[in-house]
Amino acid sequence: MPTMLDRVAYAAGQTARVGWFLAHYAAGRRQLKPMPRPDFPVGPFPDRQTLLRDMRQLFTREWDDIAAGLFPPPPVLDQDPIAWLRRSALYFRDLPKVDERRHARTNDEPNHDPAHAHLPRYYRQNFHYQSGGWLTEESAAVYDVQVETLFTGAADVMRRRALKPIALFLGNQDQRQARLLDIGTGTGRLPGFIRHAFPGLHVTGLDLSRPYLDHARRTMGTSRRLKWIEGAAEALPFADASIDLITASFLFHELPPKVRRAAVAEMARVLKPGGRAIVIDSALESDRPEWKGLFDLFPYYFHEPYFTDWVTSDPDALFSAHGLTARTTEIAFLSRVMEFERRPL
């Protein structure tokens, strides 16, 4: 069981994450340009004290699965700090080139380069006005410094939520047997933790971006139990029944919900029956309607063509429709954990 000193390790490690990220946050709103006052409405926005309050609820929950033996403290992943370094100088590097497509609403560099036209059209994009979309190295490398200051130092804690509902779900049974597969994996970092929490586990990680995976090998290593393969969420190459358990963090706010529906419709074929889809993707309106300013403006400020309709969606009836049943659900901070049931066939 971990210990008081085991408590303050963790408290002191999460609360320097936090401050380093919130340091790129105020850093970066420096460098950009005001941008024009959106011409539709906006509604309510929560204080700072309501997030500080309910980014400290987060960690709180995380520590207390942890005291409760449900799986160990979270290790620091790629742990070599002037890579960290080198990629927060790539971060604020390319925040100009960022801020320059916001305003001229520049969004599909990608889908002019011959070099990516085997990929779907939805994902030929510069999600985030992100330089590169998600197809280059240099996009990989600054990537989590872009997302973890986008949501000051939390975005792996909400990540982690998903530990709770696989070590429920792993219960004493031997890891050994159990498969997982990680979908729109990206640099890898929630099978990083899940290795870390669960290694007896066979883990995979799918992507459709290679630059991506090449990173997630990288910093996140590869072994027998650890594999990172190249596929979409939409057509996964894996057999009938043959998963036992499925991931996805913050994957579906980036689908055209076609292309949603066959991704669930993909799950619930390679999942086992009694097999689980643990989702993490962003909260509903719906679970924080006194938030709804921050959902009207995300899409705005940053390119997400399809989150709108995620955040005004119904994810339980989605997976349903396909035969996997909602079983548990948790918001958690900005993010809406969800675990799903492959029905018996």
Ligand SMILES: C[S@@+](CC[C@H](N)C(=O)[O-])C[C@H]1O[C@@H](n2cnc3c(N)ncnc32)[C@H](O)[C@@H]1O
The other form holds:
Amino acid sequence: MPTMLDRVAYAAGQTARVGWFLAHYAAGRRQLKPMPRPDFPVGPFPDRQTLLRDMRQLFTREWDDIAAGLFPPPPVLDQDPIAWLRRSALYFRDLPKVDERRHARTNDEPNHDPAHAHLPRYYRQNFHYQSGGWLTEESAAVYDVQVETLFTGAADVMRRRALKPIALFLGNQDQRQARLLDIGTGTGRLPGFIRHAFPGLHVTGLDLSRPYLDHARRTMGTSRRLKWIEGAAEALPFADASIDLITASFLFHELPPKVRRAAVAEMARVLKPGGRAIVIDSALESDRPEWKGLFDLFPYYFHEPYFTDWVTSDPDALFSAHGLTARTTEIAFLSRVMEFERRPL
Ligand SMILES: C[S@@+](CC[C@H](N)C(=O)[O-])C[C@H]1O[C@@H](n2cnc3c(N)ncnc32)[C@H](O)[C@@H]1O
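Please give the other form, namely the form predicted in complex with this ligand, since only the form predicted on its own has been shown so far.
What follows is the whole complex; the chain from before opens it.
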């Protein structure tokens, strides 16, 4: 059970993190050239107080789960602080290039590099207008800072909402017998938290990006219980009914609808009956109609070609059509955490 000291360390650590990335957000905004007003209707926005209150409630919810003994507090510093500082410096150095792309609407640079010709066309884009798309070491190095700055320090806590359904699923069973696959693992943030909370689990992170996987290997390590493999969510290199748990954080809004459907079919195929898929992604417009302006503007400021389709879709129907029944849903700040159960075959 966590102690009072753990509580203080958690509050101080998370407050410092949010402050750090709020400062990134403010400093970054000052560097950006103003964008022309969008020529489409834009919905309402939450005010800053509402956003901060909602974010605070999310940390409170996480602490309640920690206090209930579902999983341990997150590490206060999960990686070398000097490495984080270096990545922040890289992020600010890269920001003008991202802004240039945003203004010029340039979004297909990775498509012109013949080295990437083996990858699917939809994948070879500058998502978020980021330099290198998903396909360079530099992009992998700044990715975590980009995401945390966008979410003002709340990206990790949203990812960690996957820990609750995992803890409840594992219950008293022997973790060492269970296999978890994280698809679209990126730099491996979610597998890192899963390994910290459930050290016995066998965890594999899968991604199409070799540089992101290399980054994950360097920062998270590799072991008998932690593996990183190159592969596509829509063609999982695993046998039928061989995995107990699948997670995916912030992957689904990056996939074209057809690929999204194929990925769900693959998740259903490789999950054991009774196994769980836990998907964290952007909240839907219908979850936060009073925040619609954020959903309208996000794909305008960040190259997000499939985002609008995702936030207006019906994930429960999509997963159910492939044999995955919705069990729980949590709206966690700007995200939606969905747990699905593989129906018996
Ligand atoms: C927005 S990032 C999310 C990364 C990470 N899960 C996180 O929580 O930050 C999307 C990731 O999905 C990967 N990706 C995109 N399409 C994919 C596909 N079809 N199969 C496997 N990975 C894919 C990208 O390379 C990228 O690392």
